[in-house]
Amino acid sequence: MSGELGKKLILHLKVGGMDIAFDLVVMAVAVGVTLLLVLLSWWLRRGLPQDPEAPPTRRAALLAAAMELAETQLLGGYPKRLARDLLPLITTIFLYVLFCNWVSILPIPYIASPTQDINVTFGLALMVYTMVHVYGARERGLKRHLKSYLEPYPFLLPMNLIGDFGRTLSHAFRLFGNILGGAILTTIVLELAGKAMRFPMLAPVAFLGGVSLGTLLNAWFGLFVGAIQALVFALLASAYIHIAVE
């Protein structure tokens, strides 16, 4: 979680009479996380043996164990074929959200989790919404998938559409609200820890092993909450697709 709130570097562009704003820090961190995932996948890929008969390397064993765990935890209710098909998508969503959540614990001024920005979480939720329809139409057929919005009665079509998109809004706002709320809470804790250092009786408690107690709480809270929220977001994405392909 970040200790810096309310300080943003915004780029404004005029396009066709519209003012489009870009948060440069959020964009830079989001691109950085993407590059980190690309490098991680390249590093793991290089560890895979070229000869299928060769003994597995440590990286290959690590990757196999991670994929098996992800398939069990995130795609346990799917048929084997569909689970293997969805595994890259769901694990990528999980890792991307996880690293975006964790990046704010880095001791870099003004840096913040991209998932504190509603545009990022809404973009991720829209991507999941799109994939729900892609897999629903592919697995059940386009006609049957569209017909499901007329069930149980055709006059419920508007309510089904509203509920479908409302679920996507909830998906986006849940991640955004929890990460932003955690950042606000951590900022308050860091402020209180800084004020505690001014009092002689509380100053020894403010440090543990030479490290600020507020910094330790920030790191622990960021790692724990970031992992939980990434898991919840990925599980919901998996659940929404599973509903569409049933």
Second form
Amino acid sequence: MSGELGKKLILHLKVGGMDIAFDLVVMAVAVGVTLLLVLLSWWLRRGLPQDPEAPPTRRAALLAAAMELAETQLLGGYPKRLARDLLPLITTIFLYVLFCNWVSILPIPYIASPTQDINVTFGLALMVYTMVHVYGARERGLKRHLKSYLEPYPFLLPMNLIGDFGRTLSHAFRLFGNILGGAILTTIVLELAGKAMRFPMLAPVAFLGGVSLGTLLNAWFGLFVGAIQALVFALLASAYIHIAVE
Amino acid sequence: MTGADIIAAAKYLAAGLCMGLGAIGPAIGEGMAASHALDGMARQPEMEASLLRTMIIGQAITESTGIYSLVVAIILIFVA
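Taking the form predicted alone as the starting point, write out the structure of the form predicted in complex with the partner chain.
What follows is the entire complex, opening with the chain shown before.
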């Protein structure tokens, strides 16, 4: 089963002498999660009453409570106007990463979290990096935003640039490493249990241990660590933008 | 033992050392963060929600160094 970690359905394309590889499973799951989110939002949007004066339906109340929670938890320190502006972006990042992490608990062979692929997490981190500069330039003006790299002293410019780079790098690697580490650990435990099953003496113990430990690890790394890492990813995105707009 | 065997053995040894030594620092750091957060929560239970959130973010950032060593270990085993 550890062989499955390296075995992938990869589409190779040659564009102008460059070899470009697409991991079809990761792409399919990432697009599937996007479609799921679109369907979810469409379903929630359809439940809203047309008339704003009408008494709230159950879906409207759920939506309002969820947005209120996201606004206080993810965008705590922001002024009201900016919090409203950033709420869709940060909530979408949170929900997308959350559902991507939760895909790994589905018992379907070859299906794995898209977030255990470095390209997906780097894409998300680069998107956050772009938004940091967009909001920094918009809220403070381009000149003041660029000048913030010369603070507190102009000769610290290289340090600021390296810090910027390392921040984005660790933002991507944190999510990737946590999810991939959990997946590898779960796979190794199941594989060890499978190997121990070959000895008749150990078979019942190995079966029970493998099933219970495998389920426990899957729940821990899939549900709990997945939710925590999604929260951390969204909170850090919000914190990075907050530093840029202050 | 041929040269390839020695290189393969060295890879696994290096990956194990990298992960084992790299896990020490984050483990101590995260434990300290949790213990101080618990201190704060015991003193001021009304601050629990905000302390928990800040503790989790701090621990996630502390974890970065451990994640770096995990990435290096993965590269050693699967890529190098």
